[in-house]
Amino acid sequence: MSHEILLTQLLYGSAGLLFFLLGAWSFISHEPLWRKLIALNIMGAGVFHVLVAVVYRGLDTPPDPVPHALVLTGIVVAVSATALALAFGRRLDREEPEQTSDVQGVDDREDGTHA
């Protein structure tokens, strides 16, 4: 292998590792669910980046289609899962204020009684 291929693999692999670590840090440090969802997507992008870096063979040889097909399938699944998670999160945000008002003891009526 030439040094150019190794350098390219090292750069792509390092960027993927950086994406993954940034997403993991963001997932751990942030509380809102939508930020955790974005962090998971960043981690997934890092994994895809590393997989593409591992199978890179250079410009002269044809690429192996199986890992690239796996990455494309993973991207489609990640987008679909993100849309589903956003829909669930929206439903939770819509229903959550009704449930937490009784649990936390917030006065719902003007006379101070609970609903």
The other form holds:
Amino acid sequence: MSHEILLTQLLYGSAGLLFFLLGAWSFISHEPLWRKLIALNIMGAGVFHVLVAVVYRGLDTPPDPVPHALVLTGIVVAVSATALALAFGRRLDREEPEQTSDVQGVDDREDGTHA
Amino acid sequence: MNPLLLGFDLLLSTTLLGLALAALTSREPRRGVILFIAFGLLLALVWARLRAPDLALAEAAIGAGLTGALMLSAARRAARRR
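Here we have the form predicted alone; I need the corresponding form predicted in complex with the partner chain.
Now the complete complex, all chains and molecules, led by this one.
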């Protein structure tokens, strides 16, 4: 029984670690804002995975509720951070094209700054 | 050791990893966001499996639903700009 719990913890914990690493790689290496936001959310999912997997105590014993409360807060905060980032991105989009005149420059600038 | 449960765990984890990889490497905004929504819904299944039904509900409603809707509107703008 104890082995089964440990195996489940290990499986989901390592999956969470992989999610975090994948998200961090994507967050660093990809330019556009929407890709960075997906990467950030997947990084958060990895952290939540680890937190929930660590307190898992089998199917018939209730787990520790404190990390669950932390993860619940984390989900809400991640959503509000995403919404804030999208609002900032939209604002930047609206302000940016007025500052440059030639079309090529606008394209370059947009790809670079909104990433 | 319950082989059925272990199989379910492995299937869920590999599907989730595949979805995350597909969402992170997708070049088209709409496609990436839809893959991310699918990822969030399967994540809710993981929370239910790990005895956290409150997290499962919050993840399905807020994590997948609200974030997905926000990102879909942003993805439409990103696709129009290209």
